[in-house]
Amino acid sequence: MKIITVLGARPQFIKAALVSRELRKNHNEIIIHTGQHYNHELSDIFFDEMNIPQPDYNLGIGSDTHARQTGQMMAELEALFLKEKPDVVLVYGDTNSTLAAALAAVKLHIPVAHVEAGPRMNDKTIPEEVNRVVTDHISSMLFAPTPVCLDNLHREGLTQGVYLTGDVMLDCFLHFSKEAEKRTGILDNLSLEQGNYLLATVHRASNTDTEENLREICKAFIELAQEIELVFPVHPRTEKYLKQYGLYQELKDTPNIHLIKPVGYLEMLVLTKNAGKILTDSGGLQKEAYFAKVPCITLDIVSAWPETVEDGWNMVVGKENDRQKIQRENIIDAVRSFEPNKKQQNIFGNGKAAEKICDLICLLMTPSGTID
């Protein structure tokens, strides 16, 4: 069977690592990189350190408006789908690359398999929410990582081709954890002690593009740095806005704040596992904090993974009714007081999601390329 995997952004490279390895045991996989994330820190390093096969095609489509970026991706992907004639197009997550590939494939009557189907934030002002909802409704195979995701799909009337598989990010976390500790010395390089620092990431448009929110987050970081070290890998887009709002230098000049470039998956694993607490607006990092049993504080009005909130390991600090949705004092109070007080449930599966997904794709597809 010929399978085209479309990737474009950092989280998708991580999710694809073990699935691609499993697929290639019995099938012909072609990887197309859209170029949505294109610099070394957000792209190349993941292929290198996770031993992901190099893309067969790189479209080189970088940053642009949502419409232009998605449209250009669709046009170029359509041409490659016509050329390669895949049996299945495999997509991950909720980026513009995900949506573009799913739309281009379904218009050509090629079955679409969606890994990480069903998460919902119930807010269509979030671009990723629109991407994931549309992708789910046009895909032929939907692989839900958690029971909550499965319920979301069923509630929207999606019952055919829907399967609970567990989360491939848990597979990766378990697989690469020991290797990460051996291959990176990032704690020593930053002079960090286990459990004695905060790890923070900020990249969502609701925070970076809203000056009031980003200012409140930075004020909280600066105040917290008087009590504990804080590591802040800065996404290129976030760096642009920090500089635009005059915040970058202030953070850089604050003792105890480590303002660093984005790091690879292995270094981020080590930083995550050894942090005292994590502050983030990233859905992926919220899950990884949960895997690592590290308390997480979500810098948003809702979590992409409410399961982690309900289980008591993630606290959302944004307030939906406030014009200024993120406030300094709420972040600081959460860091000082939030402590999970119960054992985790088995929400994300058993670490064998990649194997289950590959088995399902094989079982569901007949030689003619239609779903059984």
Contents of the next structure:
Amino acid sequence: MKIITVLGARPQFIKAALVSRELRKNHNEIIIHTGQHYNHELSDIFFDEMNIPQPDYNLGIGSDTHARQTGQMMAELEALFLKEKPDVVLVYGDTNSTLAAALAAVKLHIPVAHVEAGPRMNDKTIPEEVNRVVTDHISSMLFAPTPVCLDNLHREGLTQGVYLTGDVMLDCFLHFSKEAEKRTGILDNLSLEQGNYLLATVHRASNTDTEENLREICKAFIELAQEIELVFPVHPRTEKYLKQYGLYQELKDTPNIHLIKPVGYLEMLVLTKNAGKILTDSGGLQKEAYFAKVPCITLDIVSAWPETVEDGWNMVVGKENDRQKIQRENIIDAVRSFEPNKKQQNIFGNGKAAEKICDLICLLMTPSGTID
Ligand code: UD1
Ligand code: UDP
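Show the form predicted in complex with uridine-5'-diphosphate (UDP), please, the one above being the form predicted on its own.
To see the whole picture, the full complex is given below, headed by that same chain.
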């Protein structure tokens, strides 16, 4: 079988790492990188560290408005799909690269397989929500990481080709943990003590593009830094807005705040596992905090992973409001008081999602391929 995998942004490289390895045991995989992420620390570092095969094509699309970025990707992907004639196009998550690949493929009648199908935040102003809903509805194979995701898909009438697989990010978390132990130097370099620092990431459009929200987050970080060290690997989108709003230098000059460039997956695993608490608006990091049993404070008004909130390990601190959705005092209160005290449920599977997904694609693509 010939499978084209389309990737473009940081979390997709991570999600694809072990699925690609598994697929290549029996199939011909071609990787197309759209070029949505292009900085070394958002792209190449993951291919190197996680041993992901180099992309066969890099479209080099880069940053642009949503429509222009997605449209350019579609046009170039269509040409490559016509040239390569894949049996399946495999996509991950909910970025513009996911949507572009799924749309280009379905219009050529090529079956689309979607890994991480089914999360819902029920808000169409979130760009990722539009991407994931449309992608799910045009995919032939939908791989839901959790029972909640499976239910969401069923509720939307999607029942054919829908399977519960577990989460490929848990596979990666378990698989790369040993390798990550060699990278604990990052804790020494930043003079961090195990369990005695906060790890923060921010990059959601709702937090970066609305000045009031980013300002509240920064105020909270600066106040918290009086009590505890805080490591903040800054996404380039966030760096741009921090500078635009005049917040960057103040954060950089605050003692106990470590404003650093984005790090690779292995160092991020070290920072995650050893953090006292994690503050983030990243969907992926909310899950990893859960895997690592580190309390997570979500800087948003809703989590893409309500299972982690329901299970008591994730606290959503944003409040629906006209414009400003994040309040400084809610973040600070959560850091001071949130202490999960529950044993975790098994939400994200058994760490063998990549294998299951590859087996399912293979079975579903055989002529009589229906399974239940
Ligand atoms: C994208 C995804 C988001 C995902 C995130 C992972 C969409 C709509 N959003 O958001 O779902 O969580 O990736 O990190 O697909 N930039 C650089 N260098 C890069 C990439 C981006 O400087 O290598 C800067 C540019 O100023 C760009 C901005 O970041 O305009 C935003 O990049 P973009 O890819 O549009 O969205 P992300 O915020 O990265
Ligand atoms: N990540 C990383 N380095 C960083 C920040 C995040 O390797 O500096 C990893 C993180 O551990 C997780 C993934 O990137 O595996 C999450 O991606 P991101 O937050 O960019 O996107 P989202 O999950 O919100 O779509």
